[in-house]
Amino acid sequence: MSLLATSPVLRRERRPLSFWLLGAVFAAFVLFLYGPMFAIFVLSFQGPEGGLTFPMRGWSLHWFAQLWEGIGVIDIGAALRRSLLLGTVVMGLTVLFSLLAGLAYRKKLPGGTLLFYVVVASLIMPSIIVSLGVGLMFRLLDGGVKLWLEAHWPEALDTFTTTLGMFSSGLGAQLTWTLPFGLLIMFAVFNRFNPAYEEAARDLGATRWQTLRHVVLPLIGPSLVGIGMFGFTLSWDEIARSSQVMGDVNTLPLELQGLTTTVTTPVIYALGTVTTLVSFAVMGLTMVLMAVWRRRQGRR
């Protein structure tokens, strides 16, 4: 046996099969991760004459083009301009309840357990049965909206249509999904919390409020921005819950999925490459945000 077969360092080298094995699917994780979205991306470039499957027939911009100019009768800009809107207002009001929740967490609450497992069961509750649910309760809401119109106000029952809308039975179907990751990811941020900041604040003269604001909302203010580009991811791509509740307007990923079945060109592509790179500029965002955040603290 030579010297470089039994030297120390060579033998560190060698990786166990195990090692490889859990490579191989670590590699195969990546690749269905990725590779649909970098098949989408690369197809959306096709040329002109080009189609929905390899092989590339040319690279252009075409298809973007296309899509900027509208797609037969659905508006795209609109409906992205809904789903921008849809999704802030989903991010700021998951930020503010699971906040809220969390703080009213951190002391026993008289029927806080039962509270939990209600909020919590939003998740495993199948999607499409919340969405039913949610249509299906907003249906019967407008059946009592128009008899009480009826005996109390005729006159406007004829320009009463339906509660149903998107910042109505929309907004709630979706709260049903971002509230109880907001709640659980606040459940791990004060599980971490160190009370003694509050108590040294309070010992230094501080009132509740001024503790919450100069010195608890601070110290949690990453995980809020968490919160927040979580609850606006999730009401960006939503599709389950939100096929029943939105009354006469769509959000994009509703018009994306009426697409797949009409539309059998690139600019389906072009369309997806678009709302990924709005995603990717959410987070980029984020990132920034949560940079400031932290060099504006390392000053204090």
Given for the second form:
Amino acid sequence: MSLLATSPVLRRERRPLSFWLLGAVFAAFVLFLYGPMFAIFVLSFQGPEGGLTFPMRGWSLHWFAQLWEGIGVIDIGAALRRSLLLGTVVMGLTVLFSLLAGLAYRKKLPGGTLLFYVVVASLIMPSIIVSLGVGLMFRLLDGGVKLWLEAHWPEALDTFTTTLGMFSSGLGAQLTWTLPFGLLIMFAVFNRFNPAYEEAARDLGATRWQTLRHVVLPLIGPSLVGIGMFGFTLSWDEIARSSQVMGDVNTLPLELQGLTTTVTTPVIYALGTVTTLVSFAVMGLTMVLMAVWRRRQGRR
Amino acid sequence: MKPTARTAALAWLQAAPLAAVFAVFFLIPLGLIGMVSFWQATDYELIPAFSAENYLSIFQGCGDSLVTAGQDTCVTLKTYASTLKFSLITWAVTAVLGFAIAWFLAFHVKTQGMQTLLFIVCTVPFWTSNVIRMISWVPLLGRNGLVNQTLLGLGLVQEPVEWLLFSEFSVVLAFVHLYTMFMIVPIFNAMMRIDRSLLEAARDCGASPWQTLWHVVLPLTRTGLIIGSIFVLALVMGDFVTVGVMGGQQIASVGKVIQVQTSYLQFPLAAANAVILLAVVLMMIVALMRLVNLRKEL
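What does the same protein look like in the form predicted in complex with its partner chain, given that the last one was the form predicted alone?
Now the full complex is given, and it begins with the chain already shown.
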């Protein structure tokens, strides 16, 4: 039987009908995924007279120039810089905390199962609930801080506004969303990791730290870059968990969500094109980094 | 210290940052929601108390509307009915679509390179902004959009079709657009683990393709299907962004109620709503998990 199955002539069976039907479904799905995005990409190059829909009235970079100048009172440049900065911090912490936790789970971690369930619960928890909870916690904290200031440091009471902010509540809320992905990837990585390399290093007299630094980290490096990409892009596009916790300022996706109801010109498509390009640039950069890293390992 | 105790301590030291994030930004906030849901509030401050008033006001009139015939359903039940409806429709569509696509990738695409490539093609949009993916339907479905232009041009309709955008239809469409990925990934993962000789055995024993699907592949991909279902149901049940943007801010959802109440600083009421939503979502998840375990025991 196995002889028949591997024989090249007999194995080339005719494609069944289901192949063509499912192939058509798949093609339609890809068109469904990418078609609309391609439409706004094209429409962001509308001429100055153009509207939100086809046909194109000339081609120009007019709407990108408009975007650069800002939309109404909203400083898009500042929001973009804030989002980039927050995304970078989230990325760094996601990689670091996931790596450490991943290493912890390779040892005996009492209560590790419980922690894992909490992480998974955070992943599937409706985001509005997390956002509400974190926002609430910081508002209650505000109340506490105000009481304390009143009692001990009344002069500072006037300048104190809130503990809510991008790098306090905002950062924490986003980490509850990025860390589950990071930890799950770490599990996948270490499941396939061959401990023989570490044993060899230890047998050759390497310390724990040397083994980690010179053996483990270079081997799992490409995956860490992948976690970094997850961390950045998830933060860069995050709305639901960020919505109640950013304090006085807004990230780019939050501004964008507000703009959907008010803006009626292609400038919003230009903004969409720019944010999508940033996402793609991060992804492309990640792929290149991972490929370079893998190749360097191969050469050694 | 004994070596095992030392490793355990070291392990916890390493897990500490991650554990701290979830303790401070996940567990404590959830506890606070539970606590504040029993509090009272004025326009500008929260009043610690213990009363069920928030819950009572949420369900006010609901009892009557269920008993008395002809009376309108109360707002809360209506909102939940609408949210559940979106969840179930989205779940059904994404499950069937996700299963079909995963099937194509897992069983019809022969080379691994091609499989990886097509899989990446399916997951790339996940990395881009949800809001952008939503508004990208505007030039297609709007009053003067491409679909209406085509329909008018072909003479199929005399007036532009209005229900394409900012309607329940567009909300479901956006959900399917955004969340099918969450079905494809776990189902594909489960299918890739199926031993191919099982399919061959089924065929050799005379099973039709449908019988193979129903009696061999579906039971073996059940876990993937259920993981995907949990994701999709939890995402849609708590959603407020998609319903807001694609529903033209006209359609109610539980998540949107919570968001609006929060922005008006009605925290106790929002917290009570969040507790109820959490209970409903948990019940759905527990029911789904039962589905896995029960079958395993049989």
